[in-house]
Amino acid sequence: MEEYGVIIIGAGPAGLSAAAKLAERKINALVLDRKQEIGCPKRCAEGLGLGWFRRLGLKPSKEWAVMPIYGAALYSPLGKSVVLKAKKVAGYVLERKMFEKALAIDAVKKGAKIRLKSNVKSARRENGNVVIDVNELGEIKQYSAPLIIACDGIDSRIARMLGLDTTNKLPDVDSGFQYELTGIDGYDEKLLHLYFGNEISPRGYCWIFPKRRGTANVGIGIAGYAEKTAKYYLDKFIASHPNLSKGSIIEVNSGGIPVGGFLEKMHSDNLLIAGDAAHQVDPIHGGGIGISMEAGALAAEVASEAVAKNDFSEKFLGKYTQKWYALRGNQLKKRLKGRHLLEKLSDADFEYLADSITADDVLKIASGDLDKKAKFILFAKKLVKRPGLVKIMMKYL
């Protein structure tokens, strides 16, 4: 049995971020992942805003930050657009396979170890440690550590093996489906394009994320309980846009997306949880790369303190849950109200908003600079003809 200071399950953004931070602190860290290749398969539109680059200390590399983005265009059900475009780069669409491999190389250079095709079959506490049985390329191996960081995605099993229920409730999960299309045109490749409407995408939206010239991620996220599949709605959307339907598919991605149901506890004895496994995703747009990396780094920080004090109790590790809510979780809870707002809007409401709200209004609302009174005045002026819509917005915003 091999022993480590910390074992991380899952070599995604959260797990690799945690591994790098632990290795920097000279803690013997092992990352196990059941996949055969880091970064595959992706369940992601691959966008990352510039704010996350700054927070995480990332420097864009041409190897994986493949398309600079200058803003977004939002489309109503009938096609009216609100365009938010800046003069400077606002973010990048990534080649996530290369991005995560770069994160893995960095973690290993700092001292972490990574093993793939390593499927954890069981995990149990023994004498203050966690012992895990792993099917590694057909051979059963055992590993032991006083602390496990579970970063094994939306279908996480590790936390449940150790007694912490992380089950996603159906209303808090979206179904995602995406093609990488090439040979397409007819859209501004400097912008992300988001299409709203209940007929287009129940509860969610369709997107075009430019990735290279003539190539983009074209996908959809819908409520997990929608009447038809995400693929059905996406195919219908593409068929209605000749500039997309002429394209060729060079990659297909699908999967579940946690969009709420934040865990009250993301810790237990000998256990921390980060990333999609902890439902740490923006509930409005479903993005989670930056949030996961931030959470992985925070988990590593608390894990380092636990190693220094030799205290892996639930009480001590509770610092992680408290710190995460203070840093990001409480903000995401507020954004969850925004998702609930979108669920209440009809297509007629979306259309009215497109006719009434300007790009400047959207930026004011999104910036968080407006207090409740200012929001009320803004909505009262813009939506005076739809008092029911004002009532819905004030409830959630």
Contents of the next structure:
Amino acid sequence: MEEYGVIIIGAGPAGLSAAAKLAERKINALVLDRKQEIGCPKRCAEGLGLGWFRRLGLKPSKEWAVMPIYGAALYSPLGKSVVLKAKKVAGYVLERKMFEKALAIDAVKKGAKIRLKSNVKSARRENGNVVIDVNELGEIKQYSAPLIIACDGIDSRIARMLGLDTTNKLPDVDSGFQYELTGIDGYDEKLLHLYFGNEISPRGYCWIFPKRRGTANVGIGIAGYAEKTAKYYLDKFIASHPNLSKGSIIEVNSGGIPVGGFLEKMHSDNLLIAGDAAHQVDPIHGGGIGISMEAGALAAEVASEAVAKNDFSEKFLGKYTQKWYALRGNQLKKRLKGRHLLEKLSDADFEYLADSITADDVLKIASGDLDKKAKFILFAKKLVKRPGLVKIMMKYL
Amino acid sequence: MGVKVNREKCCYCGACVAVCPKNCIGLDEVRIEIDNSKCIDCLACIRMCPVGALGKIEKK
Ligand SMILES: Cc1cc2nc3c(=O)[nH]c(=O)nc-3n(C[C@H](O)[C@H](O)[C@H](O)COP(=O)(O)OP(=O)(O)OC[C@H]3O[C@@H](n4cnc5c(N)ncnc54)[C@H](O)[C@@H]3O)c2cc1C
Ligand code: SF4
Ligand code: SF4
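The form predicted alone done, now the form predicted in complex with its partner chain:
Next comes the full complex, and the chain you just saw is listed first.
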């Protein structure tokens, strides 16, 4: 049995970020992933806002920050648009395969170890440690560590093996599907394009995230409980856009997105949970790359304190959950309501909003700086003819 | 009863794993395994699947 200071399960953004931080603190860290290639297959539209580059200390590299983005265009069901465009770069679309490999190389340079094709089949507590059984390229191996950081993505089975119920409830997950299309055109490649409407995408949106000239991630996220599949809606959307349907598919991506809120408890004895596994995703747009990296780093920080104190108790590790809510969770919780707004709006509401709300208004609302009264004044002024809609907006935004 | 997977359709994304309240489904990198002995026929996984790869096993 091999022993480590900390074992991280999952070599996604959360796990790799935790590994780098642990290695920086000279902790003997091992990352295990069942995949045979880091970053592949992607389950992601690969958008990352500039704020995250700043917060995470990332410098955009040509290798993986492949498309600078200047804003977004939001479309109503009938195709009216509200365009939010800045003069400066607002974010990038990544090549996640390359991005995650760069993260892995960085973590290993700092001293972490990574093993792929290593599927963790079971985990149990034994004499103050966690022992895991791993199928590594067909061979069953055992590893042990006093602390596991579960970064195993939406499956989140590792925490469940260790007694914490991390199951997502159906209304709390979005069902996502995407094609990377090439040979397409007819959209501004400096913008992300988001298409709303109940017929187009129930409770969610369709997107075009430009990746290279003529190539983009074209995808959809819909409520997990929707009767028809995400693929059905996406195929319909593409078929109705000749500029997209003429393209060819160079990747098929599928995935669930835990948009319904966060685990109350992201720790227990010998265990921390970070990233999608802890449902740490923005409830409105479903972005999780930045959030999971930040959480992975925070988990590593608490883990290294636990190693220094040799205390892996639930009580001590509770610090992580607490710190995460203070740093990010409480702020994200407020955005949960915004997701429900999409459930309440009819297609006629979307049209009316596209007619009356300007890009400036959207930015003001999204900034979170408006208090209740200021919001009411804005909505009441803009949505004069639809007092019912003002009520809905006030309740959910 | 329980559920079955169409392996040609499945994109092995793990979304079904995430919503199964009985932990019946596991993803082995490119293949899901279903333990129907624990299945309670809640159909959450079928609804969730982005591509419609899962279906009910009908009673014979
Ligand atoms: C369709 C779609 C579009 C998205 N678009 C965006 C976007 O544009 N921008 C954005 O920021 N976010 C987006 N997201 C969300 C983002 O992809 C996730 O939030 C992010 O990948 C979470 O990172 P993670 O490290 O927590 O998990 P993951 O990246 O899922 O990594 C988990 C890893 O754990 C491994 N693993 C799981 N179980 C085991 C086991 N038992 N043994 C060994 N290894 C295991 C897996 O193989 C995997 O590599 C999107 C998601 C979807 C589904
Ligand atoms: S949700 Fe569907 S596509 Fe994804 S792993 Fe399960 S059966 Fe396969
Ligand atoms: S029907 Fe329910 S219990 Fe059965 S496998 Fe699907 S999610 Fe699990």
